[in-house]
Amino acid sequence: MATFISGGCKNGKSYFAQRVAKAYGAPLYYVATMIPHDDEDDARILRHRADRAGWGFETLECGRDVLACLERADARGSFLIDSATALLSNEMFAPDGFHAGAPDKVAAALVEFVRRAPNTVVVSDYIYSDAAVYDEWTLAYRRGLARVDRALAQACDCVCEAVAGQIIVYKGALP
């Protein structure tokens, strides 16, 4: 059962996620998405590896092409992807430019993904109810991560969003 989960920066995602994917058995894997680029990316990856400690998770890093990650994991176990919002941002502002492919090339990988590996919960950012003015980088990416979102909502059987803490469910049931 796949479960893609939404909302807000420190909402709750990741340790709801954690759950989750524990609750669909082992091995676990920890799909690690972020390239870190500065003191703030580092901190925030050791919170996450600290919050993951003993719950038996093997961390998988990839940064960009997310289904290299089967590769080197049993499909059958439960994997928990952090996040679609870190993995569209590796693909489309790459070091060797800009792709503004990148939304469809990260979205079909990650329906892919969970077509292969069943038992898989995914993380993205809700980050969609401001009312500031962008750039044009800024708006092709939060319509890039609007696009990658929707396929996710549509292939997955449970769809949440985390709120201050709280899990509401839109789609399916949770484990």
Contents of the next structure:
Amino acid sequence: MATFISGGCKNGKSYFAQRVAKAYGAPLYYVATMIPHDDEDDARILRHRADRAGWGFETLECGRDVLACLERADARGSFLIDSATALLSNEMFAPDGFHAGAPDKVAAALVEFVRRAPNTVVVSDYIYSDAAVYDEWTLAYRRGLARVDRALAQACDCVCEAVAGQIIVYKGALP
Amino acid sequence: MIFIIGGSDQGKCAFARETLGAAEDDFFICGEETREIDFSRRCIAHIERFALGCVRRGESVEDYWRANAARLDGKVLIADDISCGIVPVDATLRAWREANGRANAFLAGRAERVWRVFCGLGQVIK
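Moving on from the form predicted alone, please list the structure of the form predicted in complex with its partner chain.
Once more the chain from above appears, this time first in line as the rest of the complex follows.
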């Protein structure tokens, strides 16, 4: 039974997701989706690694084509994918240019991922409630991430939002 | 009147179709250029864009809804929540954020039911 968690920045999504993966049971896999571009990204990765230290996760680096990491892992294990946001960004704004079809591709891949590996928790980011007027690229990205989120919310058994470290359940029960 | 709020692209109109039985031609979709709402339609969507148009024209969106309050019975009003980001640097967008918030509070106050839609899933908040 897969879990989808979203919410604002620094509201406890990753910590919650780590607990869900732990509850699913071993072996634990952490699907690391960030492709670092600068010192800030490197620092963020080190911070996340320190947060996970001692939890027993094996890290699978997978910035694109997320299904590929199932070939390097036991699909009966527990997977923490952090995050749908980074996966979409990597696919949509790739080194070879802009990919308008990335949202459909990422949504389909993640839905297939949770079908093949049901003990998966996917983290996303709630970026939908500000009063800004964006350029078309940003709008396409935001609309695209919403498409990915909604597909996952439909495919997952448990859907929740993290708010100030608290978990609001919209669908199903916590694992 | 039913009020549906949620972040952008969360599936609010789809929710109105699936849960409230709205049909495709029940919808009036507002734009910034909208000056008059078509109250013959059951569902009025993107009222935050209507609010931005009002602000750009120097009109009060809250006054518009108050003046048309009697026409809201039986309607479904659908709004993007734009209240949670950084305070915009641009004065018009800042005014929009505030005017929209006041209008939403008035509309949700009148509504018999308020839904918040998160990733396509509705939650009753009133």
